[in-house]
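One chain comes next, on its own, written out as structure tokens in the form predicted alone.
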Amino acid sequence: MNIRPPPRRVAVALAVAALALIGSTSHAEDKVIRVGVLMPISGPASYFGVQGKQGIELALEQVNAGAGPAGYKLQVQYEDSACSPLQATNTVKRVLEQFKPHIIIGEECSDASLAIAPILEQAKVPLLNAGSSAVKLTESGYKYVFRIFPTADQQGTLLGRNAYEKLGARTAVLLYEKTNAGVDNADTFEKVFTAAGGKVLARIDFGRDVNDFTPIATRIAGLGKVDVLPTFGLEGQTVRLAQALAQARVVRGGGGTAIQMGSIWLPWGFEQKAGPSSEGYIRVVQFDPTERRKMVTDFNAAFRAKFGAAETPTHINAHAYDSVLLVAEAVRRGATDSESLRDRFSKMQGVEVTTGRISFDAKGQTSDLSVIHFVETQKDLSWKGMAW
């Protein structure tokens, strides 16, 4: 059978149609916002990665439902930055080259976040940070760094002021991890507390390789009357530190009088791990799952439906979830690439998320202190919200 070629005008029409189809398919495929997520999946801070991924996965299901925000899908690639400046640096360089993200969410640890910020600034890729408190992150003049986590200044100022005014504390011993975040938190507390008239009896720092806190607790027990113990460290070490302080009869959980205080380092569930030693512990939390705000109760219900009816979301689950919501909100407002994401973030004011309301200032730092809540651990290891 002889098959004649189509007339020229038909061939041209077919070619145009084919190109239009290819263009349409390409356009559909291009409607993706690539999100690189750097988090500690290994090492002593790996609980950040586990809980952060849960929050992100839940948010992705919701924002990608149907056509997604403004017809876009969010595509996520997880990477282990191990809470380490060196690994985070190597990882972000590889991600930029291979995945070509429009935005990076991460890191949880301040030292790692400080290491990757200048790299992303040079690449002009926004960094949306949810878990680092070092002041330098948003005080270094970066134009592509945005943080929804309260700084050490914001947290430490309230801790120091409330210790003196609300608790009537006059003496303190500072306990802190020897990192940028640990030092910043301790410095701010000391500045505010001493300016009010309080006295810091000792500053005791420790590295992440310390597991036995008995010598530190014994030293504190010999200092005389200590009213408050501001503590800034990762969960595992803080559990052991609280237990050592209780064994030395320094803190309320061990029959002492000192009150341990802390900032946003410890997730929901810390009390169950520390046991009775945590009684009376007062700390700042970024997310209070007992809050009755509708966005919180809806998030709690969705989290339990996905991960188990007995599960309670932590602040790490929540701020990771919020990070995805904010990216989606920027896309709804017209963001399509790195530059427009940066532009939309810079204009966000009063955006409600599970942790509070986000209002970015000119430095990219959330200035709304609704993301700070105070809770006290009760004898039965439950939380009591405090109107501070």
Given for the second form:
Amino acid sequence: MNIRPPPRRVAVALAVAALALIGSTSHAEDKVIRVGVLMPISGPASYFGVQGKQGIELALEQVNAGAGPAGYKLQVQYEDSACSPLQATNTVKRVLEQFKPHIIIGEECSDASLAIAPILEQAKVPLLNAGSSAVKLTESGYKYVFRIFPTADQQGTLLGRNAYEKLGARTAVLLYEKTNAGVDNADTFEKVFTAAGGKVLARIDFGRDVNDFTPIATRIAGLGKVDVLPTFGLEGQTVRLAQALAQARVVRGGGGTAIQMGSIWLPWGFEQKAGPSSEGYIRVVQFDPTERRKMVTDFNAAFRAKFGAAETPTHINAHAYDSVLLVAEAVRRGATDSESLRDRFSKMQGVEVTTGRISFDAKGQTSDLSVIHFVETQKDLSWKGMAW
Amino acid sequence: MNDLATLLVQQSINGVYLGCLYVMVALGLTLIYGVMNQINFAHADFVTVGAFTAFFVATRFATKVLGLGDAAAYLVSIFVALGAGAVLGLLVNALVFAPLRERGDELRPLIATIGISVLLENGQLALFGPIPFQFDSPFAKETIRFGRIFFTGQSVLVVVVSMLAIGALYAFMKFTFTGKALRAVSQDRETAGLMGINPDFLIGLTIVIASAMAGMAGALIGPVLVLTPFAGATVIVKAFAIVIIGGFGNIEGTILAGILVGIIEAFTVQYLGSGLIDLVVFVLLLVMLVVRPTGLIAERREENV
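Form predicted in complex with its partner chain, following the form predicted alone:
Next comes the full complex, and the chain you just saw is listed first.
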């Protein structure tokens, strides 16, 4: 059987139609913003990744609903960077090569974030960081790094000043993990506290493999009168540390007089884990789920609808959620690629998110301290907001 | 008691408690090495399995199903964790070590322990997730005080259970026929076989005992650890150091080294800073390797295990 070739006019028409179709497909593909997410999904800090993913999933559902921001869809690829500089470095290189993201959200741990920042700077892909406090991240001259998390300087300055002025503390013992973030937080507190006239009796650092904190609590008990104990560590270790300090009758929760203070390292629910030992603990929180702001109540409701009525979002859920909202906001403002995302971020001022308002300074750091809230743990383990 | 004496006594108590925890973890390692001349890289994960078993038994099964009080539930969980460790050891030996032993290859079982470690870590990650579990022992809430000296009920329990476990292991090794046979296998497997001893059975038994001890160690150390699928890894490096300082395969040396490391750690925190713990312990390890490479109780090497 012979198949008659189509007339030339039909062939040309078909070719034009095919080209138009390819063009429209490629245009549809272009209306995607690829977001690489680097989180610790394995290892002792993996609770950051689990909670971060919840926040991102919720935000994606909302921003991608309907046509999406300015007709774009956000497409996310999660990667495990394990809170480790080495793994984060390998992972970000692979993601850049294979996924070709327009932007990267992550990492939570400062050491890992500091490791990937120069790689992304070289690749000219913006890094939106929501959970690292090491000062260097936004003080190294990077043009593609933006951070919505208060730095160790921002948190430590307020902690040190409030310890001296509001609590009347004159002596302190610094407790911190041996990481960039831990050291930065401790350094800032010491600088501000001693400049005001306070005295640091001891600096006690610890590795992430320390399990029993009784020897540390014993040492502190032998240092004489300690007014405040600024503590910078991951949740699991801080729970054990608070319990050991209570057993040694150092802190209020154990019948002592010292007040433990901390920065944004501990998620909502820390008090329930530490129990009565945490009574009197004063800390900075990045997100207060009891806040009555509409943005917060809406977020709480949506979070509970998706993850269960008994769930309360943590600051990790919140700042991951906020990161996606900010990317969507940049897209709404006309960003279509890495360069324009960087440009829109650099101009963002007073954008409301669940943790507060975000205003990026020239270094890419949010300068709006509305994201810092002070709370004190009560006897019944609830929070009392401090009007500081 | 003056301040210095109080500190010395308190940190010594802290050190002995910590040392007992390390000994419980390290004993299984040294036992397997003593009999099989093999390092078990999955030992940390056996400890984690024990900790998770104890956690779920103490906080779910024993309290909610059996209706036991918190203290009784925790005590039951220690025995269940011991049993879980033993069953895990039995399975691992039957499915992995025994077939590899038959091939007569010494390297493959070593690599297999790394594979088992990865398998157990990721299996637990899939089952329990990465968020730390809060495992509180009811005995840890009871603080016993003598003036300014304090320790918890958990410390007493750990020391007592460790002593009982060490005593039972020692008695088993010294006074039972099977224990003597096990020591014979550790000294010369082939000659022991010629005497009618079944080395394969005894090697299997060693793995089961070591795993059971790891399970029990997990139950005791669980309330101290930040309980995640990777929890055991935080103590295993120190346990390896203790086994080397004590002399690989030497039970007495391991016990002595464990207590010593615990006390050194407590006093390092007091006088040098907790950030230097690893430095001090590993300097000690290097010194031991150079000065006494056969361990603290070197002259008794021929009686190891």
